[in-house]
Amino acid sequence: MRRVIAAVAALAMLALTGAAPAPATAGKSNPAADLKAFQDYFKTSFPKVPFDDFVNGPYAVNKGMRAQWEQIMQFPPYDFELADGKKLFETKFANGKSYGDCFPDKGIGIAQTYPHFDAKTGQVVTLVDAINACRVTNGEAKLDVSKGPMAEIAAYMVSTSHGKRFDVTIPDDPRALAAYEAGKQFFYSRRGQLNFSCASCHVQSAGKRLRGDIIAPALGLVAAFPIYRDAWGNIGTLGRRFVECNAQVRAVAFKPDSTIYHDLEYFLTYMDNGLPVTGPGTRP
């Protein structure tokens, strides 16, 4: 743990470096104005990445890592745990219904278009928050929303949705602007006693290396969720790579269902707005 807060402490004197697309603190919201200057400045800071490549993170901007990457991708390691997400997600409940009574087109292939913002309940909805809910409406426990089952589940079907591109929307709604403001306000605050925001690694120290690792640049970080990543030796979901990153800047980390990490998720996934869904992914 002590070199893994020191290797996250290194990152400090990388992020004094850079220019980086400023969040705007006045004047209405604009989210298509901030997503023009987010892909344009990554496209600007990696001229030879292809637009579509910028999912493979760190894979995307360093040769070796790749190859190693495109090695271990002819036996994925999170194999099993797919097959096993796809017999979970096809098994009934108890009252004879499953998750695809629950979904539009039998929730094959709609993950890119999550998460969403419901008007009913003024909140943003995950593809994690979608599937609990369907449990719950079918008389079934809610499920952990880190790992295990739950991250299994929506790696499955995520991986339905693979090549289809993400087409998250943010209505005309002060509720929705309001959560997508949240959001990009969280990735940009710096936190914690490292004093580090989100955009502190992946916007001005994105593709630099840190002791063996490459950063993966902000924009394309989400199209490959959930994740199996050899630290923990399985699938995840986002809310849970949330709370470890919090923890490594020595900030206090939210419930990984938390409102303010769904905001998050949905500030970061429109800025991939037109990039194809790849999960489930790996990464170190």
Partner chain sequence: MRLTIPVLLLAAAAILALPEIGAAQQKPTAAGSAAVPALTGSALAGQKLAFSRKKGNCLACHTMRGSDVPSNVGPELVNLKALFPHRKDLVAIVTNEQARNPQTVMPPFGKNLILSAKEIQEVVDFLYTL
The other form holds:
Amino acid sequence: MRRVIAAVAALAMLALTGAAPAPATAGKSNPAADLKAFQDYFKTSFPKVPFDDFVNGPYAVNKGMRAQWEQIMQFPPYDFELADGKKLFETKFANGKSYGDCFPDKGIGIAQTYPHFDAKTGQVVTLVDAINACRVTNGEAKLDVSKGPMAEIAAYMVSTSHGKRFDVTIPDDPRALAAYEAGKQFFYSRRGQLNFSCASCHVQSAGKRLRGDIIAPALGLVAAFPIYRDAWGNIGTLGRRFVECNAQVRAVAFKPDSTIYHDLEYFLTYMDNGLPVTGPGTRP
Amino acid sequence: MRLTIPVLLLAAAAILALPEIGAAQQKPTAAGSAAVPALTGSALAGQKLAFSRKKGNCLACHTMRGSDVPSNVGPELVNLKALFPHRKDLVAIVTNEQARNPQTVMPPFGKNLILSAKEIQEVVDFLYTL
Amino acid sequence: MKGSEIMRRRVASGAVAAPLPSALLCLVLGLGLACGFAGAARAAGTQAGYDAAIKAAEAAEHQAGLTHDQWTPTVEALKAAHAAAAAKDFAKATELAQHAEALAQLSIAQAQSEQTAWHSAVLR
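One more: the block was the form predicted on its own; return the form predicted together with its partner chain.
Starting with the chain above, the whole complex follows.
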């Protein structure tokens, strides 16, 4: 009974804050310590994989796949969409402004700082959010957050950050820490009829073969987004991939721009801090 | 306890993951090897369940005779009569492996109503032919 | 506030599931395909029985939603239950609703145990 009450209380809190409650049993949130343990785990598990290579996901941990990939990359399948993204990014809105006007440094070479925590609103802002916010500010309709023009524009912006390293910050603000903890809890919690957490596959089974797939290690998992996926036949955002990875464990997925996926992206991208930005990427 | 699980996992992952790197070739497996008995009745039904994506989907994680994909999230399933002489042990693993290993990634087929009790018996009949 | 409701549902689903193991079994088996006969013979298949079962199932699924852990097979079973009821096959519809409730209860239990269990998986 007490458990039920606690759960209900937790849910009430969740409804109020829009973020999952910080677990009572956990000590003080310490993202920096988490990051070290997380990265050390993968460095130890895959001693032959150079740190920067983790951004290449399955190709970093499987030679056969890497050879195929190197062939594919002679003509990257996302080239057209990337070019479209540049065009869209540079096209002026009806009011004469353009995307560059919404971002520092005109939006060039800044993707590595997303998601970032907005102290004014108390929200985690992904690059996709920022692109849509820019449109709304300039009187344009929001774009679909999974694919199409959004993924193309994001791909272009990310490409201008090549060579920079992920640098996501979690300020010492209880709301930022709550978002980070909620993302972390989601990553490690089992869900769906098949009873998997993200970690079941991307930590415990990293590098293993699941039917035809090689499971990418959680370190570097989000570093190549947006990605062109053969299974999609076009380019898509991280939210689109989250939906799929939830659905395959027979869990009802959330909306690609839901708060919980924002928190998850915040956690996972923070874990990638120090890795080079490599998107757009290509995957099977 | 808190510490031991991650440490064990780490060790296991290190051991299991290492051979994967640089291993372009798969080790030869029992798949496709000789002496495939013709399955009938319950064991045949069990094989269908084990191979079906919608039902057992055991091939996603295990390599076994008759499979066409080299999965290695779980161990190769072979020689199970010798490994698990007691039928109830095999039934228990398929029903809810988390009871034996809380950190396992193997889905609890019985507990979560993925397979019925009858279906689990059929799958176990099939496993005993491996 | 919802606590007692969860408990009641739990008890209710236990009470329903226990005397009907074969009904549940064939649900899992083929979602009623081969079970038309067994189901019809067992549960008389009344509209009232179905109404109660679907109400319980939907309440449980609503709870699962509050825990942020709904399962797609629950959604599918609920949909199939509604379809069977629309076709006036109340025996099948009732079984599907009971199956959906069992799944929803499992998802709630999973969410509750994960509230603490996830800690043991954290890399540290």
